Amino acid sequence: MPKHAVISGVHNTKVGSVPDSTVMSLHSEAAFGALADAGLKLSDIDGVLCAYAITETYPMLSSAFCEYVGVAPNFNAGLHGGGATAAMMAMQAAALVRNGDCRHVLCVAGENRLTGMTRDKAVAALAEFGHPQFEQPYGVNIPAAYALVAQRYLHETGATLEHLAALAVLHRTHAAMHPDAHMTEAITLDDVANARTISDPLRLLDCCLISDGGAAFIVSASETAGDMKKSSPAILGTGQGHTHEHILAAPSLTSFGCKMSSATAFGKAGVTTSDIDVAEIYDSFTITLLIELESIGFYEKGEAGEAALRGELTHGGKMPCNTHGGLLSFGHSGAAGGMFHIVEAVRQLRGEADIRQVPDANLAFVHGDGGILSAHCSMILGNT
């Protein structure tokens, strides 16, 4: 039976407006922060995984990053799975160290999406999303596609806009506890209800932020854990699930690949949803998290919104979720958005989350999704 890979170091930069930042400056700051956290040197890194960037053009971003910081790894590659990329990096890195190809794999992402793009460029990026023949010509964009999912979910379950708003308020409350978060000013259910509509039924505060920021983590061989500066949570189980790329081809608007990815991860780890102490789940929109909480199995269909209103998803509740504030309030800077969830999960398992800390957190569930709920990757992390 192969030994578990571990996450030996994590780091995130300040998130929000980071003036004068670049893709490479954010990557390098995050990477060297993770190295310091693990107590490793750059020369210890023998594997590198990067994601993608849209504010600057790097056809081979991972190679460009290695060149920038001066590392020549045994394995070097770029991954692109949208918001699932970070979890996919961890899954790939774990396979590399278990197979003996690497001992320490640095996974890093970062982008200056707030200060490095004009508003017009950001809008254009949204407009260019979708199938080039069957979606783009008709004006489908990312918020509109998620609004389609939201409309169907509300119709099928009887859930309300207040349920969506409860998740937005929850994330802002959690972000206010994090010193690096983009948005920390308190919001109310009324604030969400009165925010302008982006794509009906999604309002401004139902949508993730656009931020500058970077993050990194290091996946190491388990036999190195004793040499690490800090405790190293193990990657106990991973899984992926894919049902479509474009929303027009989705077999369902309310059932997605997260069911498959999470079932595989839980099966490999030998645990269930009831064993999880803290969850860090991708939240590009409030509807994203609502559907995933139920599809993964934390709640029955149509029940997660009421659970949020009852306070079950925060500290002291049944399932503390996105304790850093998620994409909705901590920040979203491209592929680094999903990295933030992993960084927070590791800090929770180490007991390093300060006032955000979930007591006695020993098992964490992490999930990323890319596209319009298209690509899914789930992970179980645990203290061993």
The other form holds:
Amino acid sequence: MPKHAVISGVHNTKVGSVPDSTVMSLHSEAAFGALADAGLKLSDIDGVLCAYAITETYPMLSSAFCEYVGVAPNFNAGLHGGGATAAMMAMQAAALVRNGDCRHVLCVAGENRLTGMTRDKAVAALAEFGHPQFEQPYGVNIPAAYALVAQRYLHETGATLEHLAALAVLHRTHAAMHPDAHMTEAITLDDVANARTISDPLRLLDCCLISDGGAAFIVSASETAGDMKKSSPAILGTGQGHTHEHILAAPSLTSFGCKMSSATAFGKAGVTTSDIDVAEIYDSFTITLLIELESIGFYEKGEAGEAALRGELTHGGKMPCNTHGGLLSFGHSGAAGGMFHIVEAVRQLRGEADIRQVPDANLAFVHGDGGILSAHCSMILGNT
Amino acid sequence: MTDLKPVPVPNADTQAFWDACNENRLLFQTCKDCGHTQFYPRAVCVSCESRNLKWHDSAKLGTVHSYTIVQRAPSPAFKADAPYLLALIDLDEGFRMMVNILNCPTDAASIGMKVHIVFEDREGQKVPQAAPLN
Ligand SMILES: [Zn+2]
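Having seen the form predicted alone, could you give me the form predicted in complex with the partner chain?
And the full complex, kicking off with our chain again.
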């Protein structure tokens, strides 16, 4: 039985406005990119995991994808964990290869959320958010739910709006260093402060983008690593944490399931936060990342914002984070959004991140969360 | 797309709750086996797996745990209200609800503010809302 599951190939498509793209074209472009990166053929793939899409809806997206590209895997399934889906795919795929059910599991997501959404679909998607009886009647939307978290967080910690803004600026700086990023124009703390308020205290630049784009990665049994074109970082530890779906039912507005998911992942990998060289952590809003950096243990409660202002979260700092620019500036296209974090982590570990490269990156932390900080999946990747 | 605000559709778990709202009563559940208090209404105790749940009338008094001023409404039905207050309220009996805070200037809301539950009619179904206590 293989000792490890490894990530043998990764790819992201161009992200932002990708005219004439479709859900399936983005899926297949990402998938073939990851296969080429690994030096594998589609016929080598014996497991497929997909997520979900809203611009084109399929009852079984993973089956539709296999049909579209012409692959008949031994294992095929769809996962629905919102922003945690990509990390959950990695955890599931690792279990499949460790169990001997598959040798190469293709995990792929992509969606034309920016150019492919009709107005009706966009309105319907917004109206469907929240508990049908106990949240929707009150005019809640995703930014408002995160704003409830942010308001409480600022109240409890004494953190400031400038701390949130520092994260927005950080991500834009990193995205400007990535050739495929959606938003690369420089922004300042003042730009964030002066952006229009979406749901108080969150401003436009505290919110993630809506992008077209796709991503894929391949999880392989470590015994196959010798056949690969490039080095394949190992999945050293994974964990999940689930406390609620709806924000009205969250046990706390400032402590979330990322605490459990990361503790499990660190425990399995036998490492701690201080061992991590680079972190790629879900950033649907600035507040999301601030809370996760603290819950996971990279910083004490209320201190991550100051750390961002001091430059600790960028190259040369203590904990370089979201080096591709994250959902806030690299781009966010459905389930592919959280997959960009995995793609970047692998590139950092392989030393392929060009001007974004964190020197001697050997251990990466990746985290995804879905819903309103509801479903969490953490992962430690490392060079072995 | 209708311009009417969503009207809750009761189901077997929640029928008693919504019927009581129409009588200006706010119900919540406790567990007969472990005493746990829970909201929203459901058929199982989230604390001990018991199916023995009991309804209680709330005194309808609570405190703002967090709030936001929604500037961008999610649907046309809420556009005329924006900016409006959306809040999570901790009721004195120990359960949390999402509501709007009515009859309150948006800049007067605060965490810790005392509120009481009032009822807003939506096409024949009353929904619980909050208003400042004084
Ligand atoms: Zn109980």
